[in-house]
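So this first bit is one chain, no partners, the form predicted on its own, shown in structure tokens.
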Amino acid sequence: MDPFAPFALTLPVRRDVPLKPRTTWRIGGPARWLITPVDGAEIAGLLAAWPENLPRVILGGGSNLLISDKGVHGAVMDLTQGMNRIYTITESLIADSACLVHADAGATTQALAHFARRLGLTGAEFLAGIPGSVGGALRMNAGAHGGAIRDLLVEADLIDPAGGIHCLPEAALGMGYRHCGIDAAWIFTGARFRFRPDDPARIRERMRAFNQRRRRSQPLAWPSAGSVFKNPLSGPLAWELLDRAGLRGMRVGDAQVSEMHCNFFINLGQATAREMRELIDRAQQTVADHAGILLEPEIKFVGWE
């Protein structure tokens, strides 16, 4: 039975997709439907009508999530495919100069980062080096460099598990290291971003330092997921607490503790999701062995119920 036909879809809902394509570690089996809405308004009139016994899960970038070798046995959302626009709102919206800047969820951080550049605006410069989705990168308060995404973000929208629409400011997210205070439930479909002209000389400059500084510390010749843990909130970083536990080049099958970075696990080619799970269980409890510090994963595990 197909639990869709009710809606009225703009786009078909396709069965038994594989989604290992679509993540950054080349993981995971398939998902039971996939969806590919189009704006924020086909989402909230799915949600309003959601049927309760069917799981649901957003999909942006496919970075910062394993999703377990069974797959979803429910229905998945990809923003990337219908929710990709980027485009500048007037600038007299905004004061000091600024630019305002809307990025639907689905659009690439790295797409964010060049469209500024390319309009010689600064301020995504360090999101040209990490891997997802705005939507994602919403979710988590992504961050590197020194800079997170709340700090240019000015209001979001979102939709909550009703089907209710919402935009709000920044301060209304609870925003903090790698973390959003709004309910995972909710939906994060688009935003706006304050940026400032500046010369796009220097511009390009500070990314080229930036992607620079990540090809020579990450693995970037492997799938991973990015960083697999937060840093402590005070001692030492993940990396080092990992290292000093003996995990750098730890593998479980073809799931390996990076030698280049021992906070990138990767995918040396045919990896499971069983394997690198297994991976990240024994390392967070051989640092809680050495070091007595439980290290909080930045990953989402999908699938695993």
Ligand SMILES: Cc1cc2nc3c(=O)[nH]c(=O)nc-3n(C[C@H](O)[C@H](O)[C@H](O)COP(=O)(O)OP(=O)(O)OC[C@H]3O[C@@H](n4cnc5c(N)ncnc54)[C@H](O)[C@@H]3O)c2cc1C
The other form holds:
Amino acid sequence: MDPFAPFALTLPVRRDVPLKPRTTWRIGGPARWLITPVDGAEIAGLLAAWPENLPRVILGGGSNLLISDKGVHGAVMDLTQGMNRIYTITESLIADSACLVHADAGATTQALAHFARRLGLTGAEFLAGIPGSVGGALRMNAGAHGGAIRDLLVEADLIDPAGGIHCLPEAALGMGYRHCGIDAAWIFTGARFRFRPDDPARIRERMRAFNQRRRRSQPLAWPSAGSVFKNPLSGPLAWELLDRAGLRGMRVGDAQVSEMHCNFFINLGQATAREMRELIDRAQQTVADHAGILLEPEIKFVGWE
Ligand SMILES: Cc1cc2nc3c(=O)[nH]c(=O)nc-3n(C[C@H](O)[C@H](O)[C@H](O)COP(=O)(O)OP(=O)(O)OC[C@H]3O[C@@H](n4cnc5c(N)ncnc54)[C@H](O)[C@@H]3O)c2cc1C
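Could the form predicted in complex with this ligand be given as well, to go with the form predicted on its own?
Shown next: the complete complex, the earlier chain at its head.
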């Protein structure tokens, strides 16, 4: 039976859609259903009538996910297709000369960074090298080069699992290092960010410097999901712990700990989710045995239940 039949006329719903191409790891099985909503009201209506016991996964840019080989036996909601507007809220130019920008949750963080750059607005330079969507970045509190998305965030639009619509200020979201305190079942649909004016040439120069640093230190030619593990709150960084435990270059099938950056695990071509998961588990156990530290995965596991 088609649980989405009541929505079929108004909402794009597709069956048995491969998810592998929608992840930066190029790994994972299909989605039983794939839904691509165009706005928050549509999502709210859908959630209010959600079929009981049907699993639901929110997909952004797929740059921080390990989807199982069997895929998602439920519905995947992809916000990147129909919800990706970015615009300034001109009437909200604030007294301290900051400027407010709205981004839909499905817009890419890179588009947001370049939108701000083109308008001579500083603050999002660090986002230019982080793949994925605004919604995913909010869920992960994505960050780099000393910045994180919460630093720019004024307020976010969310939908709760019953379909209730909320607008919450940054302080209510419980954001910390690669963490958001909002229940994982809530969906970000958009957010407002605060930027300050700066010389566009200087903004471009900072972006260029950040991206160069990435190209020098990260295996960007290979499919990956960025850093697999979070850094411990103090002491050595995750990549140092992985390196000291002798994991650099370790392989399980086509899944490999990058020779270039030990916290990036790369897909050499045909890696399966099972192989990547085994590599992650083995790396975690080896570091625990070697250094007595249990590294916490930064990436999210989807469809493994
Ligand atoms: C080459 C490379 C470099 C990277 N560098 C960095 C870096 O420097 N810093 C960093 O922080 N990360 C980095 N990452 C990881 C990743 O890009 C970020 O975590 C990114 O913000 C994830 O966004 P996404 O849209 O791809 O999320 P996805 O991978 O699609 O999803 C991640 C999680 O967010 C949830 N989610 C997605 N959208 C929503 C939504 N609208 N509402 C609620 N939940 C949602 C998903 O269900 C999932 O739990 C890197 C990844 C790669 C491949």
